[in-house]
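We begin with a single chain expressed as structure tokens, specifically the form predicted on its own.
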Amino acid sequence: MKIGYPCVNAAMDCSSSTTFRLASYSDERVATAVADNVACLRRMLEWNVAHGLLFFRIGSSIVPFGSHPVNTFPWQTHFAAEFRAIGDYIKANNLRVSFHPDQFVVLNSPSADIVQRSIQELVYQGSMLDLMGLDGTAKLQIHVGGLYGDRELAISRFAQVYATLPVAVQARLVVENDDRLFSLRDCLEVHELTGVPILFDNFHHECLNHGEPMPEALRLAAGTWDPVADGVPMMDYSSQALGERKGKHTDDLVDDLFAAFLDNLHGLDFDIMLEIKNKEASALRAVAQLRGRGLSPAAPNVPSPPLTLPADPNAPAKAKRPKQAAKT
């Protein structure tokens, strides 16, 4: 069982998602940004390995405008060696990685243009995993999409578009149950139509379900994964932020709630992605709980003091990272 967190590590002085505005596009800026992003990604993976955090969601903007027609830079060939080196490091250290494409990826949209751009984005992100030499256990995580007034038609349209995807994308795709529109039951229907595994989100299931107890929901989701082609089932974990609107993720791991959740596994193996704001800090506490239950290997030898940077109210403010430009 592996614990992970998405995209950003607050203990690092770099970002793997440095980008720029579309209006200032140039091949030179793409080359510089990709070089910086890949270098930072390697540092984050090394940090994670040193701390026994072996599941990581890579940010979608490794290549700025990677699926946009404006990007004509041959980054796949220019950075082939760098991506291969990242993949070799991932495999050598038993890491698992994934992508979670942005919300504009909607395969069941009635708009042919949105569907086409969604497919292009999945091809782009999947191609990075291909360049790393990773097999189908490295996944692309999406939601079913929009409801558009007809649940069954929306699910059917997803299945129809899925059938047109490149085989390499089909092999990596997983669908996540959400908190408002498509429940675990709906995702099971998608799985029946397409064979796509379900990436289970415990918090979304708490928000939207059909009465399935958590142990049963976990069992149903896990049963959609092929142990060879898909690997250990992935899931997202979070809990409700106290005093906030329903569906708002907590900023920090609630240790007692996480312990209670682990009691629901009943021997099931999951790789768990924490959807929690303080990311690596919570992940370190979560993996400690797994070790205490014998569900994760013993802590690795890490530098002393640990690489984790403690919160210091007197420390100078960190420089803001560049904002990601909107894809247009």
Second form
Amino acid sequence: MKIGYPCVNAAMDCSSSTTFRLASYSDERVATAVADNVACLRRMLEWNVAHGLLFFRIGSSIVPFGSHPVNTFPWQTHFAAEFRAIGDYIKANNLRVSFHPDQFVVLNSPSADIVQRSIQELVYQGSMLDLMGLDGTAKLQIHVGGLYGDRELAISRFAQVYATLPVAVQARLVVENDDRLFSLRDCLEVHELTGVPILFDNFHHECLNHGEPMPEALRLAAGTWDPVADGVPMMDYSSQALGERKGKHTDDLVDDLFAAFLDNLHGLDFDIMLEIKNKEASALRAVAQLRGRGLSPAAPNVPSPPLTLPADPNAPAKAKRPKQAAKT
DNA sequence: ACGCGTCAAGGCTCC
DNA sequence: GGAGCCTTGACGCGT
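May I ask for the structure of the form predicted together with the DNA now, the form predicted on its own having been displayed?
Then the entire complex follows, led off by the chain already shown.
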């Protein structure tokens, strides 16, 4: 079990998302920004290793305009050694990383243009993981997309586009349940159509569900991950910010709620990304809780033990199979 | 030095 | 049909 936080370390005096305005694009600015961003990423990973945080979401904008046609700079070859070094560091320290392309990546959009741009963005982010030399356990996390007034059509369009994705992207893509449109149950349907693993978000599930108790939801999501090809299931963890709009993430880890959540795991292994505003501060407290339970995050250079699932009549889950009445 | 309007990209809800 | 919202950091202009 690894604990992580997204993109930004507030205790650090650098950022891995320096960028610039499209209007001031130049190859030189790309080169400068990427060099700065990769250097900061390295420092954040080192900080994480020193603090027992072995999971990290890399910000999407390491390469400014990485999938935009304006970007003609050959960053893949120019920074090949830097990306490789980051990947070597990740592997040597048993880290796990992921990307979460933002809301503009919509694979099931009715607009062919939007779909194409979305695929280009996935190719760009996936290619960074490729350059790092990381295997298919380093993931690209997206949502199903828009509803467009017809849930079943929207889901089938996702599946159709998924089938056309480059294999390198397919191997990394995971789909996350969201808090308003596509629930865990919808994601399970997407999984049945495509084989794509489900990245479970406990908070989104609390906002949008069909009565599945948390332990059952966790088991269902975990069952969609191939232990070898996909690795330990990833999940996002958060809780409701009190007094705020439903769905608003809390600013700070609520220790009691996190403890109660861990009780739901019943021995399942997950790598947990804390989507909490104060980032690494909460992640450190989560690690302390795990250590208190004897669930110490995996130590550097020691691979996680193989995932063992409770008995599941629907396993093996990764194989494509026809839609059937298995979901109850 | 600092404040603040603005920034590639989508889609949903509300009015 | 249009504005506001999601969510967020950082740019870069204006003062």
